[in-house]
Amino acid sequence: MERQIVYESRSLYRDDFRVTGFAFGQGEPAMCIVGSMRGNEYQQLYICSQLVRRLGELEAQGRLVPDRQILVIPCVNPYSMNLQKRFWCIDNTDINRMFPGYALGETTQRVAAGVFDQIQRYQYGVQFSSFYMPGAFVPHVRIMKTGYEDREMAVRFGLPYVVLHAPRPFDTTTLNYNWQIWDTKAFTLYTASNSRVDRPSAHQAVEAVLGFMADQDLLRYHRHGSFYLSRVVESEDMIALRADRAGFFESFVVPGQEVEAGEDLARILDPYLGTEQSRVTAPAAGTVAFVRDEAMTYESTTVVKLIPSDD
């Protein structure tokens, strides 16, 4: 294992900023890993860090198939991680939504264009990230529908499920879009949690990331855990849920969870009386896909995310 800094910029108050990676093997560049790039994805951070944990005793063992390198970036973004802001911790603006970057522009294009200088070269990319509202997800792997997609390959990590996402405008400017425009087959794994650390399925990205690894012939490696044979979605056939009204947000139901058509999956709190004010129902029999995890909503706010039963 080599530890290496990806990019450096100087600062003039505390000390300089380093995204810091961890390079595994020599030769063609085969495999790239990114965690966090916002302050709050832990979790991110965590499996990053079990990653190098991992990799590290599978080199010592032998195991990592030569003429081949694997990099692996805990974190992007350790400023605003280290002030626990979700976004850069000066203008608020989001590093995810800077590439590839700008080497002569705003502090977050500099360090996007820096890092994706050293990692557009890699034949596969995987990020892990979160979703921009606050909530957990079923794990999962989503891609690009940018024509480069490649959802068979996608089904090699073994999570439940692939999701495939029609990028809109802002989406143009991410990791995943970018590295397929740039010829990196690209996926970005979503886990149970953001901010905590949810030990289980951090366990199930590790061990999907290995396993992937090990089909591309990357790794000699026999795969732990459970093996899904991933289902399909696209991302707009999704039933989303929003609240009817703003208040405390109570859900009856986890990530994963079969539910039928008609079942109360949240109810909304009056914050004032404590009251209940309206109850969210499935509207149809399927698979809770996403749970807002903040004890509070909005009005008109998705609270949860259904994927329809494929019967």
Second form
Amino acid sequence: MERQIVYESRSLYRDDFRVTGFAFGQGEPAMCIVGSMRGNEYQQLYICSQLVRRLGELEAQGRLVPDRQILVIPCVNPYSMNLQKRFWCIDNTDINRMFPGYALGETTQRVAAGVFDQIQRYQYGVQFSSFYMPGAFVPHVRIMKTGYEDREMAVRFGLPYVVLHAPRPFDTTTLNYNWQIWDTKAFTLYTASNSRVDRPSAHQAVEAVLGFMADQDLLRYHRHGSFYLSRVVESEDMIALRADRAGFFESFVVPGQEVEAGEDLARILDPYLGTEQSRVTAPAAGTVAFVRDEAMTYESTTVVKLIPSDD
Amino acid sequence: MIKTVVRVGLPVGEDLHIRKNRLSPQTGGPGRRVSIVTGTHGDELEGQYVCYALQRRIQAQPELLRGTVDIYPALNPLGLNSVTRGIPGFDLDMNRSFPGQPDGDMNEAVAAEIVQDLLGSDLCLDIHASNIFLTEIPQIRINELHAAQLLPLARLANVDLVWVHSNATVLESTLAYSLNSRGTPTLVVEMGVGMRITKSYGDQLVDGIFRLMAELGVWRGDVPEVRAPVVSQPPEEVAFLNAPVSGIWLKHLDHGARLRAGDVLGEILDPLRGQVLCAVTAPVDGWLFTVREYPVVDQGSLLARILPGGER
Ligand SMILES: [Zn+2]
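Next block, the form predicted in complex with its partner chain, ref. the form predicted alone:
Up next: the whole complex, starting with the chain shown before.
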């Protein structure tokens, strides 16, 4: 294992801003794994730290395939993590809206350009990311339909779902999109949580990545834990269920749970009276993909997402 | 007449209201419609004075109004109330949420209702105040895609600069793009600086709004002379100056200054060591139309924009 500085810059009063990478093996740039880009992505950092630990052990056991290099960047944004702010400290910009970056541009464009310069030639790219909505997800691989996406390969992570989604205008500035445009096979992995560490889900993600690497002949490794035959779903087929009232949010279901049509999934309570104001009901049978995990909800906010049943 | 454009329930005993005031002519039909929109970014306040001053002048001679003026002072009321640029609670930039979706999440549904309410205006002015970091000369920004229709209107708005961007930089999720691409002509005004009101800029723009209203037949009174703006169009390139190092920015020249190549715009300082880290100089002769106000800079922070060339 070789610890390296992927990008750095000086600050007036803080320690240098450093993006740190961990390289395993030498040779062809085979696989790059990127963790948190936003200051509240603790689960993403945790998963990468566990991957660094496991890859270090596997390298010591001589299980890496020769002439292949693996790079893990657990955190692209330590500055924001250290102040518990989701986006960039001074101007609140999102590094994952700045790719491929611009070395002479604004601060986060420079960070994106500096990092992308180091990671764009890898054959496979994996990013652990998060949505802006606070909640728990069923673990899945997300790939953007750029025309270069590889859904058969996405299935090889062995996570329960592969979600395909058509890029919207602002998606073209994400790492995933730019990786694909520059010939890296790119996958974004979502696990159960973001700002809280969920260890079982993190363990599943670590095994998914190691298993994928074994499949691509980067590693001699037998996967631990369950390997799912992923179901491939289009993101527009997911059913978003919204709260029709604001108030306390109480859910009856967890991600991954199968539900029947007409089943009650959650309810909203009046914030003053404690009485039930409305219920969120499944319009069709399916699997719960997302559940909000905040105490309260605004009106017309997505609180549950369902993947409808196959049949 | 005050109307609620959007209402959404907040968690604890409060509704979010986005309101507009509709000024209608005393006689005749509704005529053509001009919409004045601001307060999308909760830290930009220059438009607040414009909404006020425009109405005061119309109220002084209401009989001269021949069309409808809709005034939306606060598209992001929660942001304005909490010194928050984006939408509080979501950390989202509202001006990246348009055109929205009627059946989408709260923010998408709100954006869709705002667009729906503004569509059909004969002219919309979307007033911004840069941000808390930069000060801007009163200017209108137009995307090349819509320049043919918008440039003649922009010339009447009494701004100092009209900056036509190349369409490579189009942001499809802004309010202006959403309206322009649906046939409602929308001018984006940038002027002044965040968290402040520059009364002279507000009065200047109100003069321009009266000139535009007269052009559209919405106002029948006398209108002030308006200045002819400098117009910058592709392929002309604006020079961007970014901070080469992190430090404390001390500006030497104000926005609007005429520059010669080599003039010092400001310095980046290290107060811990009492040193100048670098002097920032103009790379070309030109006009300083944006300058950084906020002293703390990271490497890369924008310090200035310069329109190359001499006096025009
Ligand atoms: Zn703005």
